[in-house]
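Just the one chain here, laid out as structure tokens, in the form predicted on its own.
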Amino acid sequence: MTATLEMRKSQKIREAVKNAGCFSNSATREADQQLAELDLPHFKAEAWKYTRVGYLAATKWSANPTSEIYDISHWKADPEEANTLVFVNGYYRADLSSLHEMPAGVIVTDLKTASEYHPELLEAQYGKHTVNTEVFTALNAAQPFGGLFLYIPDHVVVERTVQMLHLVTHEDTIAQPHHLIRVGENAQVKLVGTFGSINSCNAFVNSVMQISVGKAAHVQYDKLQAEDEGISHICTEYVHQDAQSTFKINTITLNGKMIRNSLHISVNGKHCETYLNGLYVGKGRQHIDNHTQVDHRVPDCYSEENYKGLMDEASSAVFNGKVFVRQDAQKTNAFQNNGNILLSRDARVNSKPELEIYADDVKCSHGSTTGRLNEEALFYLRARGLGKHSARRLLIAAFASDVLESIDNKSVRAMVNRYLQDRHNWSFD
């Protein structure tokens, strides 16, 4: 495709959401200028080699704020305890959200309210770590519909989970939530991001999250993607870690048409710990793409990455995990693993774990395996009385168990098991 054609496609998507954003500031205006110069990525771009997005320009997307009341109990984590902010088609719904009393100094609100009552904090955080070098990130930054604004002061522990619940409801809808989270020194919080849909429809979700993790802070983020088969979702996270901080993310992708997760973690202080876990389950003609990047910039840090895929029927997946170890990042320990099981002859996976190391005193490793269920193990289990399907389920559960066990939130684990049971007839309990 020529650059001119790609530009026309980019402009189609841009026009679909023009003037739909919830507010405008210097960062959104700058992103809008950048957007005018960016193209849709195509197969010649290495990062998009196996993921096609040109079809997104073929639909006339529209913003769909709605006032309908929905039953969201199915999607809530810790229904009685969690602070839940609900976004329908990308727009904040205060009537569906539930917020509890928070520790002194904590601000948890939607992006529009933050722009009105906390503009100085918003300006300081918005766009701080985002690099709008791709059309989708710039599109979101130029026209954010809404999102969570969470500010946690130094030395504050937020006991209750904070959940961002996203739902899409209408045909040909585009949703663009943008979340800004700042966690102060020695503070702690647990986050849950849930993506679902009320009606089966053709929709496009373009979400961005920015997280600043302060010195000695602890942040855990459980992300569950279980949208219908017609939903295309591009999800981008930027994480900035200061010294002695711990960040852990669990990405569970169970449904959707095309799902692209781009995770960028910048390790900027000594003695940081970073944990990335992922489970992606494909069926039909789903396409699931996980791109991760951990950038070790300073010495004495640790990162561990474990992504696993279960691909059935004609589904496809991409894994590209990249670890940078800068010249000054001596004594870095970085480990990366990607494992995949193909449950049918038509399923496929493209896996590319990468290490780029410029320091000489490090311990780093990466590995990738893709194959079918172990026939000897299946035979062994069946010889001991298990049926074929029960034996398969047992091996699948064993394969995925270490990723699921990394989810501390029991309610989230229960949701994952429920979706796996409903869609695949698997139970990992």
Second form
Amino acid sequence: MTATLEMRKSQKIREAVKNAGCFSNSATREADQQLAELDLPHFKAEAWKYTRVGYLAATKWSANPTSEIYDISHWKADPEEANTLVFVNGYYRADLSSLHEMPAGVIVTDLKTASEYHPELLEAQYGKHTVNTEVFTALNAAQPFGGLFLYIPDHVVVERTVQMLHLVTHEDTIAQPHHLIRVGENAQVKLVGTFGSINSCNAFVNSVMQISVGKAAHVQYDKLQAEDEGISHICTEYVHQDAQSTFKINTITLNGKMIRNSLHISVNGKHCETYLNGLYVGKGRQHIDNHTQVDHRVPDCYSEENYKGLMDEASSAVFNGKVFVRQDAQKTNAFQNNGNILLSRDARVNSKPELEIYADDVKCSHGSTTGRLNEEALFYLRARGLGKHSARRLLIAAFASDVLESIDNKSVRAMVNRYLQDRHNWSFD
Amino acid sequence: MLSIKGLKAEIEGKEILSGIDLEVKAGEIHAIMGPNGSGKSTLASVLAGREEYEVTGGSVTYKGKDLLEMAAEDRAREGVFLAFQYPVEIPGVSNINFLKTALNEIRTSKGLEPITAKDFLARVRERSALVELDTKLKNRSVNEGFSGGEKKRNEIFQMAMLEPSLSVLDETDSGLDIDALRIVANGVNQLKNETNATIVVTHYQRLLDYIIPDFVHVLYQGRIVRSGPKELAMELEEKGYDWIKEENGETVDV
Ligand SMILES: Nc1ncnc2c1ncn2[C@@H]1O[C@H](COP(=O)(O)OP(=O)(O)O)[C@@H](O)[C@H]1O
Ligand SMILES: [Mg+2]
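Complement to the form predicted on its own: the form predicted in complex with the partner chain:
What follows is the whole complex; the chain from before opens it.
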């Protein structure tokens, strides 16, 4: 009985996005068939225990490929320099985007164009690393509205940042961007993803990103989620690392109604480095869930994860960090830390590091703390003349500083600071 | 400058200060001595505005104002300074940024412009030299990984930077070797003038060889049981605190 009811829920959303995708091929059709068999996650499912998503079926969502013009200047990373691809309600907007000349062989375009001009490259990449048994991934993969298609050949270093600038607008909008990124052997790129909203109290962003990091390649991704209080966002990334590659991701979540980040990183070649940092800041009744997974399949790799949460008012957060160290993955070094500060009595955090280690010669550690601002330190600062607010701000900035310092892109960092100033009245300079 | 009358304070329902009277005038140095647990730090904390302590009686007037009505930060802005017995380590907050923020919030409260970067640095250079504070420590996180002696010097450095009117030094001598003690005492003496006052809280007479008090008070079981000139400290050193305890009706194992 329950099953059919839940089934109806996922199929309602499936109906809403029918024919909303920007292309279709055998992979999208396959995803759609898989979707037909899937329910929305039940709260009894371990991975969704503390995050309820059933309410997403209560809205009659609609895809909304609008051509309205917006001022996007304050969302832009490296305004004069970056390649900025703008997605409104998940659809690519060439008119708002700015693309620069790129090194020879680099393809930077949108998914729809790629499906027309580079179908064989798209086919080789699309769906290669996604897991369509995850209902939100299948939902997106069946109907991708638009996305970045980035192909970087071997040995090419892309100097200019590539930004995916997302905006969602209007009531009851559903948006499904899907980004495909392939970074060749020994190549390098810096990515920025920003998510915002304009004039919407209820919208649902279901985004997917696939990144292939080639042998000895370097990829850095700074991701900023700052949609308004009414926006739900399920954000799923699949990262595939080849040998000797470095992948760094910073996930900064500053607003939104319900944000779920599912980050899957699979480390498939020796001597890789993987860095995952996160900062989430909650207020009101926001709910922020970070599920991360690093799958060490081979020996001699290094991963380091550091997520920090600052939760105010009645907000809640979930952190679940899975690290698999497979039997073959000897000499793995994997470190994980999750720290949370509760700024009010009503804020809550569920933190669960999960190390599953099947190899015997490894160095792994994890730590998780949830507490309040140090009262002794607050008094010390106030006894030197700092007001309550500045004393709190200093301690908060100190707590978040290591994650903020890992943000590579200066303009993203400025955006974060500005946002924290406007929304929380914390100045961090 | 400071007038304490019949001050009573408790924590978690336990009375710690049972009626303290103390008058401190500008230009004076007062020493408060007493055995461990007698309430010295409690008195210092109550003066600095720690909220865990509940004042249950008496009054404290500072520069004509009701000190007990003021928040901790307002007391600091009005010139009250507590050198902590146990300075807190604050990872991630740079010593120097914190001091600059403190100094500027104090200045703003007085309607003054923020200090210029140049003046600030000049002051840091001059005042850290006063207590021979290692330059590296200025840029580190507040007290993080400092040795006991470095923490105490950092307290006096902060005092030198903020130029308070009333300084309460809580066991600033404990954990210092003789050289460090001399340096800290020298810092305090140099900052001393006709317009400010110092209360030196100490367990031992040792510090008072370097900072010469005008008055010595003995605190025992939450009361000042004896006050006198600096010679009282010598007497305490000779006879020990048992003498005070016996006088106050406690049996002492010999
Ligand atoms: N936070 C506290 N909770 C309970 N008792 C306390 C607390 N702080 C101090 N006390 C008690 O108050 C008494 C005086 O302590 P304190 O003022 O630190 O003495 P002193 O500084 O003279 O050694 C002691 O008996 C101590 O145990
Ligand atoms: Mg004490």
